[in-house]
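Next up: just one chain, as structure tokens, the form predicted alone.
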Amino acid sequence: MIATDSVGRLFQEAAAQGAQPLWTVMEGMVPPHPEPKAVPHVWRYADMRPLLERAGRLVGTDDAERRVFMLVNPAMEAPHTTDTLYAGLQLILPGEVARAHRHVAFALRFIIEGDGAYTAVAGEKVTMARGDVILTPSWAYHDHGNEGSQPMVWLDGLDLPVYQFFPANFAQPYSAERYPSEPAPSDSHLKFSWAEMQARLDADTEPYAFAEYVHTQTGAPVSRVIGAAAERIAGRCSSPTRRETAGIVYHVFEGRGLTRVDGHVLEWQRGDTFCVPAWAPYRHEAARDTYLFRFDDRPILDAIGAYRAEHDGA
């Protein structure tokens, strides 16, 4: 035993061996409650739409394989909209084609405006209309095209931030601009129409309704990492107060109101997108009849046993 031994010397010699004492950082490693880095935030479509329009004039598809503005959480860096989710607004103009590629990350698209465009996924040419949800499974070749007369804008949702922890994501271009495809069948598992989702929500007579998108082939969530759902809140009513270990991205399909998130007030209207960080208490309050689309990371949390939720009355 060295007489001059000390805790400081112990730490110094451990560091020389590439080791550190856990007990000095235990609370940070295993905190008493979830501590997401993301903060609540709203991206207003009235502010974002002119930027997309300018990008359409200034940046061609030869310069940008995907003309997208990432929605970056103000407390984090790209690609983080929340700690685990990425969202972006993509624009494609009439006559344009966003060339084919594939990537490990899963993607979904929620169509915000326009009609007459398509996403061709693994040989299925899926037409898109406002409110549709389009799936792009992992490693499926896909391209986008606009055969209509108006610009198309949609919300991209991907699990890209997950791959900051798992360095397994990469992309591969296809040898041609478009991947060979045929019109998708009417019951394609890659497309969910808004009309069907709204009918499900409206069938619930309560002031607040919630319905999940379910993969038509597996009966499971739409992907192994990302889940999706929609909510209806009657005018001058509110949702329950909830908190979940899931991070959530919301898009306002129709309506106007606000969401109270852990002391923050996010005011929103049609076209806006906002985020709710993990474990932050939140409640929607609708000024008029409102429909919200959401995607979250619940499936991967369920898979690892980390999903928790609390709500009014629980």
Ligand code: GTQ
The other form holds:
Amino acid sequence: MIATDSVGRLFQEAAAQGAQPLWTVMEGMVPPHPEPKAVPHVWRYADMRPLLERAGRLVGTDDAERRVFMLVNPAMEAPHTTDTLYAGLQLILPGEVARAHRHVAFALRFIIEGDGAYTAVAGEKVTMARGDVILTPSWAYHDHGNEGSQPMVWLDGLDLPVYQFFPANFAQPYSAERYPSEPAPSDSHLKFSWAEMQARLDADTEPYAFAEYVHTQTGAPVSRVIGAAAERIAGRCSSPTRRETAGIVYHVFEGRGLTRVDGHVLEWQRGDTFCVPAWAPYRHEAARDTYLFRFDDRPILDAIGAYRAEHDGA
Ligand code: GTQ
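To complete the pair, please output the form predicted in complex with 2,5-dihydroxybenzoic acid; the form predicted alone was given just before.
Every chain and every other molecule in the complex is listed next, the one we just looked at coming first.
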């Protein structure tokens, strides 16, 4: 037994064994409420579109398997748009093919502009138009091609940050540029058309409407990690104030307004993408009739029993 033992000495010797006291950092380890690292942020399409255009001129599909600008949260590093979600803007020019690969990570696309492009997913060639949502399930081979005459831009939503945490992601190139595919059936479970979603939102006569995208066959969320929904807010109206343990990425399909998040004011208009960190109270205020697309990590939170939400009941 050392006569002059001290707490400092104890900590030093514990550190030499790869151990640290919990009690000095207890609150950080089990905080009283969620403490996301991500901060609220808007990526404006007016700023992003010219960067994509330049990438289109400077970088070909040989150099970029996917020509994407990641939307990186200012308080985090790539691939974090929020603590758990990744978003990126992908450009594909007429005549280009983004070669086939597959990965464990799930992806969804929300089409921002252009038509005449397709994503071939596991042998189904799915054509894409503005506002459509296309799913790329885990481990399904997929390639993208633009057979139209206009550039195509879409928002990618992936669960990549989850695989920073769980080292369980694999990726594989396919042996050819394109994976063999047939035109997708009109009722493909891989695609949700905007027209259908807008009809669901418009069927609700309230100034604020919310509708989730669910698998047409199973009624389940679009993946086991990521869920997606759309919202309609009538001009000069607001959403309820909510907070959720889910992180959220929003994209403005149509309209103009702002979102108050925890004291921040995010102003947005058509084409912009913004994020809401976990547990931050947020409320949308629409200046004009507005449609928002969103994806979140609710399904995986549900799976681990950690999804919680509160709203003001408005
Ligand atoms: O289109 O396959 O934004 O693999 C990031 C990773 C898109 C894709 C991204 C990807 C893809």
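Numbering follows the first chain given and starts at 1. This structure is a prediction, so every number in the text was calculated from the model and none was measured. If you superpose the two forms and keep the largest set of C-alpha atoms that fall within 1.5 Å, you have the rigid core.
*Asks:* Superpose the two forms on their rigid core, then report whether the C-alpha of L10 is displaced by 2 angstroms or more between these two forms.
*Replies:* After core superposition, the displacement of the L10 C-alpha between these two forms reaches the 2 Å mark, so yes.
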